[in-house]
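Just the one chain here, the form predicted on its own, laid out as structure tokens.
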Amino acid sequence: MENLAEALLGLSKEDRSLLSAIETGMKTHEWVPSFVISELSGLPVRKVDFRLGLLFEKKLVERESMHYLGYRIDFDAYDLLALSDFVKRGTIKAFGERIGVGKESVVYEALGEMPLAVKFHRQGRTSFKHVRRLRDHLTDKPKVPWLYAAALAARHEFQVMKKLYGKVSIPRPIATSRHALAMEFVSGPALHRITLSDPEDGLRMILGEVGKARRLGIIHADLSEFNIMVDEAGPKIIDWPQAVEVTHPHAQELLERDLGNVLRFFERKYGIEMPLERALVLIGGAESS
């Protein structure tokens, strides 16, 4: 959806709550009846079924003859749910343009009380076997719905970020509503979209801040120079959903995983050669033998 704002402006009261109806459905049904919608909004069943017919219109709910009508939502309506909820709490007063799209996660620029970036998770159909597999919150919940899915991504990323912020460099971790985060804007440019005065000390200072996460407990399991962005104070490393603890049994090898990201990139845009075990030793980080 490209204009959310807009989208959120032409909904009513009505629509949010039938939308909001239909999540709570998805809990126990895969497409929710139009009756069961009714007793969750509070509507009488003619209204739903009028309204519903609009909210598909715009494509805000999927819906499937079987021996019943059924309904249920996606991404498009689970964004404008998280949005309306940010708006009602104050977080966001101003919505602006999407600023980024990734595999997992779409982002758009927001005013709240200071700039913000609020970053919409997509963890779900088509990476959901990837994200069992790795993420601990996810481990005990074999068979949780793409939308349940998203939400548990955003909770965990935003609880990482809460411990780490104020002791690494990482955004401001604001509010979560759903699968939405709000975090502090950063307003210099990745990584890879720049050219270091003096690169040997940029790699020093992201080896240090790794170390800093680590030491706190924390490895980010997706870092590379995409996810590392650099502004006035230096660098500040975003994107901690695949985020582990360092007693997770594959922590080591995620953590040589992202140091040979970075390690990497500096070597191939800057010819700097570090090995990973002079990393290791920098970040204290390196296996006991």
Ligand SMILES: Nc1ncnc2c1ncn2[C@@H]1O[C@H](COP(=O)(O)OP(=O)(O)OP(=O)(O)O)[C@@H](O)[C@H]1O
Contents of the next structure:
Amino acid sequence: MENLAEALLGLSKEDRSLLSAIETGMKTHEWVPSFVISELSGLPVRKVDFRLGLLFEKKLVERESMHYLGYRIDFDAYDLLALSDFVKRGTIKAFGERIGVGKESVVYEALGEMPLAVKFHRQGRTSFKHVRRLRDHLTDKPKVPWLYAAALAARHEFQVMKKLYGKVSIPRPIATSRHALAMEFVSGPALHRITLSDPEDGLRMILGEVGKARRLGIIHADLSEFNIMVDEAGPKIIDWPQAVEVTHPHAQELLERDLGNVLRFFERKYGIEMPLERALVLIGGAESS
Ligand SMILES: Nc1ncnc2c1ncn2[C@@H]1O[C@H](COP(=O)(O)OP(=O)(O)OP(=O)(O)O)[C@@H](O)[C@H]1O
Ligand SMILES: [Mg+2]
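Having seen the form predicted on its own, I'd like the form predicted in complex with the ligand now, please.
Full assembly next; the chain just shown is listed first.
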């Protein structure tokens, strides 16, 4: 959706409660019947079908006619529900432009107590690989509907960030709602977009942050020059939904892959050669053998 804030302004309170009733109904139905939406929203069935007909035309709900009319929502409506929740809670006071589209998220700028980046997770529909990776957190649900996968990814990212914030250089996590995560806006560009004046020092600082996260029990597991932003204060590491604990069976492998990505980037761009073993010693992550 191009303009989330505008779409939100176009929704009535009833529309929002219908969308949220569909959201709840999707826990148990693939297509949520009108009578279930009616029970959940407290609106009569005829009104439900009429209002949802309008939202269907706006492409905010999908509709299927079987022996009853069934509805479901997609990410657009899910984004609106999360945004509306942030507004209600006072997390967000103004909503801005889209600033990033990744493989597994869409990121917007916003304003709260401070400038914010609001990341809407997109896992589940787009990437089944990711859902499988998330299964660590999903003991009893082998077949996860997309909205749980995305919400779970946001919650996991938020929890990891809360654990690290203040100790590791990352944006401050502010709040989550559903699949959305509001965090401090980082003004600097990503590492791959700039030329560092002192790359040796830059690399040392990044390895320092990786080491601190590891000592707190966390491996990023998707680290690269694209997920490291640089502002006046130095590097800030973003994009934590794939993070694993150091007790994860593949933790060491993932740590080495993270370091390998960073080292390859510094070698390619700045000609700095540092063996992986050296980086592992620097972060205090060498296997004792
Ligand atoms: N806190 C932030 N401040 C400023 N910009 C941000 C912030 N968080 C994310 N962005 C922007 O949004 C982009 C996408 O965010 P992020 O890397 O977290 O997700 P992603 O790239 O979709 O995930 P993946 O790497 O799995 O595809 C970033 O590259 C960056 O440009
Ligand atoms: Mg990224």
